[in-house]
Amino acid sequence: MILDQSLADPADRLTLALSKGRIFEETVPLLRAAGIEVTEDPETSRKLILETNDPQVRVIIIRASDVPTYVQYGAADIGVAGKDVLLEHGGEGLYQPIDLNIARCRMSVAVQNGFDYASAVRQGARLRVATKYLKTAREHFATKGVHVDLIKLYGSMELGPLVGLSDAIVDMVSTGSTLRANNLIEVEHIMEISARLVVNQAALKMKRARLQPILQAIEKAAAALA
């Protein structure tokens, strides 16, 4: 998608790229924390372009997965991504100065129950897991020793297991009651994920002014969320 050239910024404005969801949902206090209200709902308005009460400031709406590279080509100035996104990403051009505290949750590896997981990632052993976080598995299951066939998958992951696609899977986990509700178990926790600020490296330089008591806001608002 091209964004109309007629809505370019000027040099001074500011776009920060969000997604939908409970990222938006919980960096709307963060963002009014640096006194900036967002004045459309993006569940409810069709827009992928939204205005906030600074007119110097909008929001762009897009998939959690191109916010990194939205930012990394300055197409919006800064950003707001889930850790498991920016792995994936691998974070080129990009400053991530900011843990935000916010859209917890973990990486872990989950197969059907009764499952023996020991014995499948014995040294040398072959695995075949289903993910849509191809990188974070492979460098996982890498230093266990496993070999791994990645099955990328972009959703209703669970369900590989139960229909013989894959041995496991790496996914996102919350609560668990997905996997509880699909007699999956978590055998092995990878990491802890949250979201981050990002900003585009040449957007700090030339917008420094701009940027800077935003960023501390933010910060600062984060900070009591830890």
Ligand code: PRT
The other form holds:
Amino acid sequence: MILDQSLADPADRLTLALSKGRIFEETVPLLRAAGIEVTEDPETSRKLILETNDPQVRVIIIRASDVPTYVQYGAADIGVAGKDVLLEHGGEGLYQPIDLNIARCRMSVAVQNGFDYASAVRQGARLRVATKYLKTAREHFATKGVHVDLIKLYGSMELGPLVGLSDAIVDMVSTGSTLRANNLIEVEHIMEISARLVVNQAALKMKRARLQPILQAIEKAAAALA
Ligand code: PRT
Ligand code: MG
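In place of the form predicted alone, the structure of the form predicted in complex with the named molecule is requested.
Let us now look at the entire complex, which starts with that chain.
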């Protein structure tokens, strides 16, 4: 279901959905390239709606995994979310994501150092895998014909194998230092991840004149990061 845009913002008012931390920090320069300056810092402000230099543009700060939902329902016109998050959401009501080449990492399978993943897989053992990314993990293991019981977690997946909750985890890896610090090793690389810009489908039609130049400027700035 898409909200009727007349119930949301007027045609020239734009709402952008971002999450705090790396997504916010790495999106700011791309917005700047489109002439949008966020005038408040979500790390120090408790406000959930931030103003910008343009009175018609505002930024809402929400949980990373909630970004596709706000955009899907038209509560935000544009959002920035990781490919990991978008795959779990499914992408309904969202228009063609632009790859922003930011917040890059990889989605991997990791196990405790010493666990013989290859032979467990070879023997057709049923593996217990803890992850926040049920959909993507299910698809990955199904494609490979590996039997798994998936355990849904909301964070700190790295702990799973250390306390016997699971044999393996599926999580994001960037420097690898979290895995190393917890005596885990990567055994499979599932996919490369980066953040994408998503647009509400109705907003793209109703606010095209307002959105098009911003999307173009962001796309150009993002392409330079590739
Ligand atoms: O933190 P919260 O639960 O609110 O949500 P979130 O974790 O989804 O948000 P956030 O801001 O942490 O991540 C937003 C997006 O950034 C993710 O959806 C990914 O697309 C992307 N991204 C890029 C990452 C990382 N790099 C990353 N390193 N997301 C998470 N991590 C975590 C990873 O889960 C692991 O715990 O960082 C740890 C590994 O980092 P290294 O450097 O030690 O390998
Ligand atoms: Mg996080």
